[in-house]
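The chain below stands alone and is given as structure tokens, in the form predicted alone.
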Amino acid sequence: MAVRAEGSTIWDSEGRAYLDAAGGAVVVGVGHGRASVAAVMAEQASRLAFAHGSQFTTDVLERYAAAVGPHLPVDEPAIYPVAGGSEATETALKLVRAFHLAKGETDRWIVLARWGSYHGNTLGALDLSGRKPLRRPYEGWLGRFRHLSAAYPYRSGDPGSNALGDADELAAELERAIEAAEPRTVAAFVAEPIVGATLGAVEPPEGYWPKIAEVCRRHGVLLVADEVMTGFGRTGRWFGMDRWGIRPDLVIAAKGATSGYVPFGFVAASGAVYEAVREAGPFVHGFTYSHSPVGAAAATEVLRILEAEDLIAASATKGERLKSLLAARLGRHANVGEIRGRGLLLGLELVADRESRAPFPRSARLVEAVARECRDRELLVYTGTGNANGIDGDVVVLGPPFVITDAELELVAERLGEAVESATSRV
């Protein structure tokens, strides 16, 4: 039972101090226990805690939109605030459809995504996701969206991986999917800039995003970037797409927007998308906790901290440091296939054999054993399964707060190294 947290540490009810190398679910950026975030939330709640978005806007929301806008990889952005990533994904899908209806393109309904992706746990977001272990129990309710190969160089061409590792091949596959559909029926392509927990911090091959963006633009397909995990400095840039200079039509954001202090997220739409939808009539959409004043207050303070303490740059430099520590500690381990990622979004892919890249069978429950060994050493990590073929495959994901110290980075590498050695020795 967690009772207190500060910086990169969470204490339980028995007094044990856990080093949070996962940032919860890769959420916490500015660190636990920030008194100033709690203070602005309390002040806002005491003044105005709730006003429904169908009736009011608020000064705190308008100020936040103005402050976050310059950091977004979107031209002339307008934001639609919601309470988290899954709601933001559902909102983005509806905005895609509303945009095409506003343009008179009523046949555009097909949305493309990738295998190995994750976009949320509501049914629409889950259907868009390509994470097979999560989809499997609900397949009878899914099927409206279509999936392409994962941009996953390490697993390219492996049986059952649904992965390609060449940018030209991936762009050509997208082109074929658009052309195979009825003319002008594909509405959007949705993807994570760097894939998070599903594949374990996988970057696409060189040249991938410029080629994908060009295909989408040429066919009038909206490009939607899911930056829920990669946004707000997690990859060492304000947003993941910044690394390639790509300007999507819509961006989905949550997690790091408030660093976990209160549920909050949003969709950022380009000015072109916003104006088309606005001129066509009201966007009939919303959730009870959309447009939260308290959420906007927390997000504004988190944004201020990120700027004032230069934490985006800290994520970049500390990520490189942690990656080098992991390479030194585990780079030659027989069961560590790849160490990858950017900034403080890093992944380790665990394999039964390095040469063949063969995964451990799911029945071995290896990554669960690694997580237990980490907890025994008072280290928290995030994990994923099924990355190799939809069933087998184990990844450890690291996403600590950006305020983590160098001494703590060394502890992460050492404790994780011990955990991997202990767990793999028993399989």
Ligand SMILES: Cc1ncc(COP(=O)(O)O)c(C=O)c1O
Contents of the next structure:
Amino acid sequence: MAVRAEGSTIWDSEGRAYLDAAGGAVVVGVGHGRASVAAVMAEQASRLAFAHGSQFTTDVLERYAAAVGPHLPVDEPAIYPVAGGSEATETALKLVRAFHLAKGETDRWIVLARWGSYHGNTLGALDLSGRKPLRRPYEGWLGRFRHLSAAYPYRSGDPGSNALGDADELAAELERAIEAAEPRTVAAFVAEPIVGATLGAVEPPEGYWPKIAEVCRRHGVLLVADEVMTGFGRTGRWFGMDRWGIRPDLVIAAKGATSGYVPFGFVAASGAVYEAVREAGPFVHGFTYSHSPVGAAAATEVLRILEAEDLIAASATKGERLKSLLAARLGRHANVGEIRGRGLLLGLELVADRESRAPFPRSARLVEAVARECRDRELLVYTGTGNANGIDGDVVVLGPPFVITDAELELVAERLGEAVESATSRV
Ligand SMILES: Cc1ncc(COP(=O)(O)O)c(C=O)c1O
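Just the form predicted alone so far, so send over the form predicted together with the named molecule.
Entire complex below, previous chain first.
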């Protein structure tokens, strides 16, 4: 039972101190136990806790929108605040449709996404996700969206992987999918700039994003970047897309926006999308807990801390440091296929054989054993399975708070090293 947290540590009810190398579910950027975030939330809650989005906007929300705008990789952004990533994904899909309707392009229904992706657990967002182990129990309810290959160089061409590793091939595949559909029926392409937990911090091949963005623009297909995990400094830049200078039409954000202090997220739409939808109006949508003043207060303070303490740069440098510590500790281990990622979004892919990249069978439940071994050593990590072929595959994902100290980074590498050695020796 978790009872208290500070910095990069969570204490349980028995006094054990866990080093949170996962930031929960890759959520906590500014660190645990920030009294100033709690204070602004309390102040906002006692002044105005709730005003429904259909009736009011609030000063705190407007101030947040103005403050976050310049950091977003979106031209003339407007935000639609919600209570988390899945809601933001659903909202983005509806905004895409509302935009095309506003433009009179009523046949644009088709949404393209990728295998090896995650966009949320509500049924629409799950359907968009290409994460097979999560889809499998609900297949009969899914199938509205089309999935293209994962941009996953390490597994390019492997049987069952649905992965390609060449930017030209991936862009050509997108172009073929758009052209194979009736002309002007594709509405959007949705993807994570760097794939988070599903594949374990996988970056696309060089040149991928500029090529993909160009194909989308040429066909009037909206580009939607899911930055729920990569946003707010996680990859060492404000947003994942900043690494390639790409300006999507819509950006989905959550997690790091409030660093876990309160459920909050948003969709950012470009001015062009926003104006078209607003003029055609009304955009009939909303949740009870969208437009939360308390959420906006927490997000504003988190933004201030990220800026004041230069935590985006910290994520970049500490990420590099952790990556080299991991390479030194585990880089030659027979079951470590790849150590990858950017900033403090790092992944470790575990394999049965480095040469062939063969995964462990799922029945071995390797990554579960690694996570257990980590926990025994008071280290928290995040995990993913099914990355190799939809069933097999084991990835460990690291996403600690950006305030993690150098000494703690060394502990992460040491404890994870021991956990991997111990778990693999018993499989
Ligand atoms: C890339 C991405 N999109 C969407 C989501 C869903 O967000 P939430 O869990 O807040 O609904 C997640 C959550 O892990 C995510 O990583």
